[in-house]
Amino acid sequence: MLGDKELELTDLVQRAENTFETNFKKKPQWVASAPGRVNLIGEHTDYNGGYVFPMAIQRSVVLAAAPSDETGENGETIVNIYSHNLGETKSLKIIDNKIKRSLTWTDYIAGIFAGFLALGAEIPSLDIVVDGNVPLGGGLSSSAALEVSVATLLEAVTGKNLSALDKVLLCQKAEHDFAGVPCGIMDQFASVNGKKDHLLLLDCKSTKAYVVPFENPDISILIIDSNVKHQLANGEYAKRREECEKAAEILGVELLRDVKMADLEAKESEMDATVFKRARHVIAETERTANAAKAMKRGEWSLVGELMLESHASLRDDYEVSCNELDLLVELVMDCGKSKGVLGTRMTGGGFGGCTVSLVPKKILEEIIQDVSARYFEKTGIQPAVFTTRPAQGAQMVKQ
């Protein structure tokens, strides 16, 4: 298991408050939290307007904050940020109602501040502690959890309350403009809107979400972090978007969501083979995701598992965003568990490393964890990080 990362939210909040008092010699006035997310199925469909099927997880980013008396030499607003996980302090300056990128992890925070400044919010000097137990770089949206927790904090600090969708879009824009990642809306949406014991079937074209209960106590959601993250991820992400846009242009639509498989196949001769494969994944994945949500509603868990396995094969072969370690984990989970009732498994997140998500009967959970972890280490020399989660609640103010 993940050891330190198994902290309950209440323990994480207490640690953040203690860290704040140690570093800033006062008690925090506000505490905000926002969860990471896992996507059960529906990968690389969000920026194509398709369906995704995420849930918030029981791993969060927590912020403890209080006003600061510190100002710059010319009266600039100063925001001091201490990261518990990194053990370092960074400072941001707001000058003439503007904040600049710094090309560090604080850009995820600065982007949210910029969004609130653009809305006319008045932001005072602040001291902030950031703490969290969402695995970094694991495809579980630690960046979105950070963005959403900052937005939730700034709502309390400034009195500028946003609708859920406006908060999602502000956080997405921050990731685009400040972090330079052209993400869809799924990660931020799940972090803002997560509902305990439910998944969200999100239509990324209409931005409407439908809640689907996950109430089966005998099935666990198992997340295995491969503990690898290949460096080509961000460039390849942008490249996939470009390939999807090219396919949409050839098909005469704004979004691949609006295309049926027969329409794509009719245009295959006009497309580069790679562009065709990318579009084929998106169209099939959108349909798989809608079908998975329907199957879960009906309690057809074996069908949900089959669709997850189809999703992984498509991500591996057509979208080419998996990697050897993720493929190995998928293979090991099914080799160790298919005959014992494991329903399905797949990579989750942007790809090129990160995590897999699996549906595993609770009664064989520990056996699967031990077997897969041992065999993965034997073949790679890497110890995976493993945890289970139930669908969790979205962002909240813990103290204000």
Ligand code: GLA
Second form
Amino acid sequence: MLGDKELELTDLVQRAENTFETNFKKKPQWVASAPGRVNLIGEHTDYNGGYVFPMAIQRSVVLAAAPSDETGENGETIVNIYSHNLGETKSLKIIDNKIKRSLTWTDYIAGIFAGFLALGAEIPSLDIVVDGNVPLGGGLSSSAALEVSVATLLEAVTGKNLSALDKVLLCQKAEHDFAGVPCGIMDQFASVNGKKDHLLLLDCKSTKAYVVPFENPDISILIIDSNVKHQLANGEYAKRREECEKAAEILGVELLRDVKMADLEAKESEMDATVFKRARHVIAETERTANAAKAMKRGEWSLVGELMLESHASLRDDYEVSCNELDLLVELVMDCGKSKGVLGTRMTGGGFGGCTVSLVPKKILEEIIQDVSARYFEKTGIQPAVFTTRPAQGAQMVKQ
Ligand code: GLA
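I've shown you the form predicted alone. Could you give me the structure of the form predicted in complex with ligand GLA?
Every component of the complex follows; first up is the chain already shown.
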């Protein structure tokens, strides 16, 4: 289990406020929070205009902030940021309404400031504490949670209120331009729009979301962090996007979302085998995702589980974004739990490490956690981190 990472949002808020007072010797004026997300199914479909089916989780980034009267030598705006988790302070400078990348964790924050500056917002000097319990680099969108929390804070600080979609797009642009990851919109969308006890079936082409209730108290959403992070992730993510664009070009469409499997198969001979496999995953996954949402609405839980397992196999074999540790976790969850009623499991997020998500009957949850953790450790020498969550509310100002 994850110790302090299991703090409730209210405890996290309290801790951020205390840390702020200790560090900056004053009380924070604003507190903002934004959750991470887990995607139940619909992976690597967002940048292809397909469906995704995520929810916000009960793990968040919390910011405590107040104005400061510090300015640079030439009157520049100064933003001091203390990270509770890293135990370090970094300062950002806004010069001539511009802010620069610095190739460190503050870029997620700087990217959002850049977005607000581009909209003409006036940003004063600020002191900020960043705290949170979304595992870093675990495929649960810690970076989107940070971006969205900063955007939420800056709305309050500058009075520049954005529509939910504009906020999502501003955060996505920060990730593209400042973090260098050409992500889709799923993570930022879930962090902004998460709804307690609901999943979001998001059509990434129209950007319209349909909410699906998840209230069954007998089913737990179990997240297991493999605790492996593979370095190739970013380059490989961009490569997958390019392969999808290549497939779309050959098929004469803008987005793979608009292709039927039969149309892809008809063009197989014109495509590189890898490009074909990538497209096959995207087209099948989009259909699986829509079907999973329908099945959940009707309470057909075993179908939801089957679709999750198919999704994992497709990500492993056709999209090649899984890794041995994630495959092992999927195998162990089904091995320990299939006969006891585990519904389904799969890798979640971008891949190459990070977490699995599983739907597990509540009554066997502890048993599955014990069994899978012990067997994973036995085989890999790595202790997995495990927690459960319910669908949570999206970003909010806690204090303003
Ligand atoms: C990352 C990206 C998302 C999405 C997933 C894969 O989380 O940020 O936009 O593409 O990978 O589904």
